[in-house]
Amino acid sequence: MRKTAEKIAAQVSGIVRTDEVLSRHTSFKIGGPADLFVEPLTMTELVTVLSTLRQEEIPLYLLGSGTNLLVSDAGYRGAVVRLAGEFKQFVYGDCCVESGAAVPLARLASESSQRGLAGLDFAAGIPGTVGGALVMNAGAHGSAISDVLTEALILDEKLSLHSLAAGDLGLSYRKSNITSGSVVCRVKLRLSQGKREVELKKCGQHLRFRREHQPLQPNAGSIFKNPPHDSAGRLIEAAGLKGRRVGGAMISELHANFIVNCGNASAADVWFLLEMAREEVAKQFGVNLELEIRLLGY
């Protein structure tokens, strides 16, 4: 791996490391070292490292802000890629924001609302990159990010680039049809004019929101996606679980469907407790729970 860090290195301008302990890259702040990581900071720098580590048969993960995100305390056996430089840059147009992968989504939101435009307050607060919300079609308060999505630049597993409408990915609760082996690159989303004074205030009642009611300890958001016409951490409470610790981890006393890192919490013990709630979910309701947050070196 060393002396392909090495020639990874010699072509690519931003980060690259070996033995990089992602506990530092999530917001869990649990996971153990990736073999290799890397930050391209343009798109040649790009298609250079996947060109590379597809060369040389090495597994990789693109990582966005780890927000939703458990990784194994073993780490991960392969190369973790998380985008910079160009990537974190956005620019508007006349009620539309064209954005690279690797911005904060939240901050998107919270630019556009300075700028008194519509249609992503609802994001303010969500933790995590644009590139990972349109994987994931990440929303919240009855509105998601396809919403607002018109096109996506997605570089597929031929690296060859295609720009798709916001029809051709298949959004829908909590998904999308991107591959893991595609990465998106930029999105452009449509927004609408409004008063800033209004978008402002809607932010602001979102954001207060997410601080009453959901915990501050260090966590990787929702835990299960919502199953129809119910919700994973009324169905977890219910089940007696609110509260329930093992190590360092526990069911959040504030929302059932989160699990904190009290301090010292391994990824064995976030395991534990979401095992847990899924089979005393699916004993005492018959629902079967369905994981939000993904899953590295497991």
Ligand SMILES: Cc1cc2nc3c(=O)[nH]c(=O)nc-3n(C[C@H](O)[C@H](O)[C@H](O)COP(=O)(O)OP(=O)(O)OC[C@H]3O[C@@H](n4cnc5c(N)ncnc54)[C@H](O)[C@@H]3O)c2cc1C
Second form
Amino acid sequence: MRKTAEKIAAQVSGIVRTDEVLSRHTSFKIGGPADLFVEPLTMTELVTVLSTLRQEEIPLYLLGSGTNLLVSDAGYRGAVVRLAGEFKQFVYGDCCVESGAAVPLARLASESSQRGLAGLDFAAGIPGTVGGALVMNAGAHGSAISDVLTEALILDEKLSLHSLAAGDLGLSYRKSNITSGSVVCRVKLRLSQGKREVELKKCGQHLRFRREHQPLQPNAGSIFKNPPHDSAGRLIEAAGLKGRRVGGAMISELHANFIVNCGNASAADVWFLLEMAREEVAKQFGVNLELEIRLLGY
Ligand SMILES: Cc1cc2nc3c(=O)[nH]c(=O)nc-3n(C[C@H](O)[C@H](O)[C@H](O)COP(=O)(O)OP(=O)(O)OC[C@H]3O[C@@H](n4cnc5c(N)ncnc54)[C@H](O)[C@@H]3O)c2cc1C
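So that was the form predicted alone. Now I'd like the form predicted together with the named molecule, please.
To see the whole picture, the full complex is given below, headed by that same chain.
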């Protein structure tokens, strides 16, 4: 891996590291080392890195901000690629914004409301990047990124670039058809003219709601998707698991669909708790909870 790292370091101007501990890059603050960690800064660098990884048959994982991710304690035997540089740029047009995939979604929500543009207030306070938001079809308060997306520029596994319309991406509740070898590079979002004070007020209300209903300790957002017409948090709480602790991980006392890292949680602690929640909810209520978080290194 050291030789590949040296080869890639000569190809990219961003970070190239071996044995990078992924707990530094996840909101859970959990996760073992990745063999290789690379930050391409331009589209050319990205394509070069991916083609080197393909030639060397090294598995690839695209990381956003790691806010919906559980990385195993053993880490990942492959290369983690995180976009930076030009992928962190965005530009506003007439009631629209074109954004690189590494821009924080919440940054766009705040910037849009400052400009009096409506449509992205739901994203105020949703952590993570625009790319991660598209893959997860992130949303809140009854809206999701699918409601504002017009098109996305995707680099596929064969390293061909495609400009895809929102309707081609299979976007539904916390779901898309973007495969794990593909890279979201840029997106275009459609906004509408609103009033600055109204948009700022809506964002403020969403942020307050988060502060009141979501835990402060490191976490990865909702562990499970909500089943139809119910909420995973309600079911886990009704199963008597709120506050249940295993090692350094705990089912949040504030919101039972969040598992929090109380300081020294391992991925194994989190896994134990989420399996417990899944089994108890199935046993007591006959509901099979589906994971919302993504897994790496399992
Ligand atoms: C406190 C907290 C609150 C949250 N609240 C919400 C909420 O209200 N609504 C909601 O929907 N989510 C919420 N989340 C979950 C999370 O913020 C979202 O899913 C977010 O969109 C993930 O973005 P990310 O950049 O962190 O992606 P990551 O967690 O890094 O990755 C998620 C998936 O996207 C893929 N991916 C990331 N970037 C790219 C790319 N450029 N190209 C291809 N694949 C890529 C990864 O491979 C992975 O499969 C919350 C999380 C936390 C910690």
